[in-house]
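Below, in structure tokens: the form predicted alone, a single chain.
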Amino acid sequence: MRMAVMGASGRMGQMLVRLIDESDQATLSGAVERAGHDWIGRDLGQAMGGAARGVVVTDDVAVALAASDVIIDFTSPAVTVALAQAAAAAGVAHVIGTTGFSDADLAEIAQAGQTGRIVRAGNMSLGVNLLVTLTQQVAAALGADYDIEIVEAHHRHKVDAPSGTALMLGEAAAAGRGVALSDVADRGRDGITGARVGGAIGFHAIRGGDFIGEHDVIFAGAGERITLRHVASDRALFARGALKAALWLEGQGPGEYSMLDVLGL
């Protein structure tokens, strides 16, 4: 399977071209970086401080899709919508491990989705999508007598606050109780804030240090609490997890997927 990297510069990049040469069911197709990066116009292996390799980074995301079966994408919420409707043009599949998306960036995807093949995750680990599924029967069996609350911990550079993870986990929840999430979320404590609302879902970010990235869905009821905990100890986990997403879209329909359809859970 072709496989073309956007954002080839970055650590997640990198290690998705590392571990698509390992793989033998695919093959790197291309390599895109923005325009202007210092990259552009070298060859891939030796901007990665290894030999030459016959790929060449461009910002030119026409070249790199009409070379592919399928684009992994670990960028930013701007250049991943605009990609999506590329890819679904192109009939090229798109794998979106990009988080901080708003309301109107998901409604383009979605509407990319349509025609297009895209597996969009929040967090491409197995243990997470695990927790997401463990978390929404445990809401379920609990109810409303149980108060949630979501943590998370990541590195000092994630621009996103709270984590498309946690996220997850929050509309896991949102969805064991039968409510939508976006009226029971609580994302800001500060000050005289009163006493919790009944129902709520909390969310809590730590930034800082080098996190790769703490999970933890906590069920507070009275005399006993619940808490259920991811720990990513190895960036590498996100990128295997997205290879496997691109690989298995190979032969899908059209359609915006999740990692619990690729895992099949």
Second form
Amino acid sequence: MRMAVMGASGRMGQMLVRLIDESDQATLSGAVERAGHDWIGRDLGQAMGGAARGVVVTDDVAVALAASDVIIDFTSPAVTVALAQAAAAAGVAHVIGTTGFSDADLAEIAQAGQTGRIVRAGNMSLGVNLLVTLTQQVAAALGADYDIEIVEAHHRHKVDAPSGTALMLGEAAAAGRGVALSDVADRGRDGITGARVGGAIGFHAIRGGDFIGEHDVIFAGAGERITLRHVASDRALFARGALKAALWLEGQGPGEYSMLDVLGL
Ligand code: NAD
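The structure above corresponds to the form predicted alone; please give the structure of the form predicted together with ligand NAD next.
To see the whole picture, the full complex is given below, headed by that same chain.
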């Protein structure tokens, strides 16, 4: 399968390039960076500090789409929304790892998924997606007299909060309780907040150092607490999930899928 990497110089982009190179089911068909990036026009292998490999980094998405079966995209929301439309129009599948979307962005991606083939996941790891299903089950079993708090920690460079994964976990908890997350989310308390509102789902974000990604879902009741925890210790985890999603999309019809679909959860 021919795969192009968007944001090829990024933390996830470089990881994906290495993983595609190791795969016997995938070949790297393009490497895209933002206009003005100093890798544009350079050989990707050399830009990554190795030998030349004959893939030149481009800012021309159309060139990458024309050469590819799928685009893997860990960039930023505005870039991803535009790419979703372009990929659907070109008949190229789109794996979206980007996080931090607004509701309007999500509506545009859903629109692209009417004709295009998309996997979008705020977290591509098997463990986190299992945690999502467990969170929904525990939230349903415990009911609203257990307070739910979601605490996440990421590296100092992360630009959005709460993390896409924290929001996935919040959605799962809300679904387990049969409520809409937008009605109950309580993001980052500060000051004289008053007592906790019953049924709220709280979010808290730690930022610092080189945390790759940690998530706790705490169910705090009277006299007991349950914590579901996931710790990512290697960023390659997310890249492996994205590669799996890309290969899975080959056999699918149009739609916007999640990692739960890819993993059969
Ligand atoms: P990063 O800043 O290291 O990489 C992003 C790259 O995108 C940069 O190299 C940037 O130059 C490039 N870019 C910006 N505009 C572009 C454009 N128009 N065309 C092509 N490339 C462009 O960030 P990162 O840590 O790799 O994370 C990227 C995104 O992926 C974030 O939203 C992050 O939250 C998300 N993420 C998701 C998962 C997951 O499992 N879903 C895991 C890790 C990170």
